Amino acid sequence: METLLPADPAQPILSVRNLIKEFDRGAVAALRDVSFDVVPGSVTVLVGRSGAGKTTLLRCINGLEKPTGGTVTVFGNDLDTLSSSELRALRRRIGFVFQGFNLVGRATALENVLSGALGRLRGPRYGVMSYGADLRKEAIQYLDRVGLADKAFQRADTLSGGQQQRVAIARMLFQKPELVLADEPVASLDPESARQVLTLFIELCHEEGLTVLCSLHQVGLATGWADRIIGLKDGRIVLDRAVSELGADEARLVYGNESTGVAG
């Protein structure tokens, strides 16, 4: 029986405390004593070089990795205390946008979006027509919101990278999550497509009242729309600032002398 707590708007939607994640029997420390809270409705961006621990942190928050130490609490639920069925139920409340899109290439854009509803349906679904007419209509509306209603019946693997990520965003929204995790969602796109997709992603999340925790490689991509920046380096938090208070010197704590795209 699922006994998950509902989200409390007066409390952090996500709380990470003293999180440690080690691999290879402790030989590799991916996360070192990481602690932070995320409040409902906020947009928080994790920044850092490749290997800084961003993906591992998101996987711990989604229950895909078990921490070596510390706690992750989502919607007031300590992940370490949940049963397998409770963890699956929790994941239905968490949307995930992947760097590699994670679409079924041979399926149409519409069928990929419809798969976002599987967590609230009973039994498997095979093909678009195995979903009810109301769901099909709603899924097309989500495709329209990302500007791809005219691509509904096109195979996903024939779409451009930017279009595929838009389909993935529509699928995530169709899941109707409360918290959205995004792991380098525009890393594989050209700069202009990345800007357009990120802007659309954040606008839609704001419209839906969603809380967002997104990892990016460069600070400059985040400063236009994020509320807060958390910088990771070698598995540790070295920066935690509201974007309005962020300076170029602080960004260099994450990247050293590498260009950050933040005005000094």
Contents of the next structure:
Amino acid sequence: METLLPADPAQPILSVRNLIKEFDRGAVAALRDVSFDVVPGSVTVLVGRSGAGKTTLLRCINGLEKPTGGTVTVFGNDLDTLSSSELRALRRRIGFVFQGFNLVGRATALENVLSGALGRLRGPRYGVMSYGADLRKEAIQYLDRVGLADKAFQRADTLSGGQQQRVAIARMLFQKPELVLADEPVASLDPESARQVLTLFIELCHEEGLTVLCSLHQVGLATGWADRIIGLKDGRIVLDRAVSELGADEARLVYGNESTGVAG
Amino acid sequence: MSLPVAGDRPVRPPVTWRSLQLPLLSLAVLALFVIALVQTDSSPARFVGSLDDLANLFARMWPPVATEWPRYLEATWITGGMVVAATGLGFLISVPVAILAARNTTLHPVVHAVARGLVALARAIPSIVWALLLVRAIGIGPVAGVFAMTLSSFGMLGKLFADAIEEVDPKPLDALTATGASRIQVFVGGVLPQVLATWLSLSLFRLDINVRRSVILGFVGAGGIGFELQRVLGQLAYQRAFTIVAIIFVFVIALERLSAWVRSTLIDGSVESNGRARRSTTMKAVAVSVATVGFVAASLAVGITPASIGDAVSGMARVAGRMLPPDFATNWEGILSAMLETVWIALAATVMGMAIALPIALLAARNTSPGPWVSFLARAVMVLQRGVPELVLAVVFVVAVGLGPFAGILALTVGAIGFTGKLLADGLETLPEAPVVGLASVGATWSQRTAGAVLRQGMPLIVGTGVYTLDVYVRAATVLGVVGAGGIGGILNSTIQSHTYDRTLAICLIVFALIYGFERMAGWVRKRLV
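Switch from the form predicted on its own to the form predicted in complex with the partner chain and print that structure.
Expanding to the full complex; the earlier chain stays at the top.
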């Protein structure tokens, strides 16, 4: 993992070039020739209907999925050239927030947050007490930041959806990443908690100065905090604009009538 | 980075009764495990020494000698015939009894109770004990083995067939009754179509079990390849024994694969699209004809005739008459200590078996394995282990390390690779994948993902499988003694050999009580923890 390059602030933190991903030996094309860069400190929103390729794109970026063609370069490292241990070291620096939270349901909220540190720890852990007292203290503070310190010793699967996603966000922050990927982080939540959790997520990422690439299918939720919008349709980029340069028509199409969905 | 101070919040989980359950259970099991090892004289040094013993035995077995191969081939052929005949007979007896035993098709509540009681009796006695009794009642030979497996098959199929009838949808039956159909017409037109597929699937499953049982029955004189194994071991002809064990191995694995193939083409394939379904109807007709012809041919080949059935019934009636009243008094201290030994064997083998089976299962399960090749190899190890049924293993270990419970512990421990390992691996594959992906995304290693997500999520499954293994192993340990591998089976066998059937019955009753007690305890623990 020593061979991994550190992030260069002058360079894009993430660079995707001509990315192609096919499933079932080419029968299904999820991504067709996708290219874009993400600069450090920016917040990019990926919009598109389900099936547009957002999840596949995000999974390719942290190496959970292997591309069929093209390159993904993160912090200047070409993913294709990394060994499996280098890939693990890279994932340590990429936080991932899942639509389904992906918590360990039988473990407590605190243990789930603690597991965010696994990438910098050696050896397997089982149970809260298998982590040192310092780590436990720190993890509680992260739970506090998402407003769930009082739920520390509650089993994760007994929490509400919004609470579970907040635990997952605390785990991601505890991982201390440089780049955050979020795949429809609030799609499984009711509208009220969706707005709350998304606001909290963005606030915390801003506080930590993290670069964010977040997919959403409800574009309205991105208003006010996104720097840039990338629209994906049938595995291709159909829109790529800074929010400030977004034309009125495009804005209406993106923010307004979602059912016609240019971005869809 | 400035963090808000969390104050002096506790960083230790609160101690609750729930949080103590697993540690307390582990502690209790560990303590009992140590006692079991001490009581069965299984010191760590002995385990190390047993490796030498096994190596010595293999040295004496190598190279295998197959000069008597026509004999072995015939015995294997007979064993196959025994399996087919016994499964077929078991099916034929189970159908009418199950109809009488099912609450919704029985003639009278008393008939229902009697039928259920008969089935329970057949199930309560292990097939090898049936074989011992039948060999005494009608003499040495494959016929005794066929009837022993028939009774055990009846014990299982009779119950499950009746359960299937009780679970049918009553609405079509009401409709048929309303049109004025007779009871038999209602059964054939309403019940049978609903249960037939289940019955056939269960019978195929029983065929698998009978394959594994058949190879050892000959060891007590009930014919087939097991009889050859016992003969050559009696002559200390270990190189021949090797050949026979290899034949058993191939026989069991080949038939297991064959039945898996039949299951996937006939039973799972029946819910395909139209074209496929038609083809599978033809295949079903062919399969039923093949099964019928095979059953008749097998029965004739192993000597099942109306006369032999009559002999068996009258012979068993004679034996049963001499069982009453049960004699609990003679040698009760010996029986008590043998019962305890049975429990210690089961406990020690369960703990050690779990310790071996769990890592193999983690490597084998698709979603927890480090890679597809590792998974394939681990699955192969399990399948290959299952090729040597546990009583055959017990025979081999008795030869290697001597008579007594230690051989039984080794046999059941190795048997857990195929049995418990498969249960665990199949169970692990049903666990949700999301938590594992979640840990992968933070950069966790395989061992970290396995401990933090798989074992964390799978603990109820693992504890449940361990308790189930103990339950099954208490049953298995009661018959190990028949081949000299410790426990109550040794005394049971000697009472049958000496025709003191009143003592046999007493021991059987005590064994039922033990098995029933463990079954209840297993159910209770699983309900509490899972």
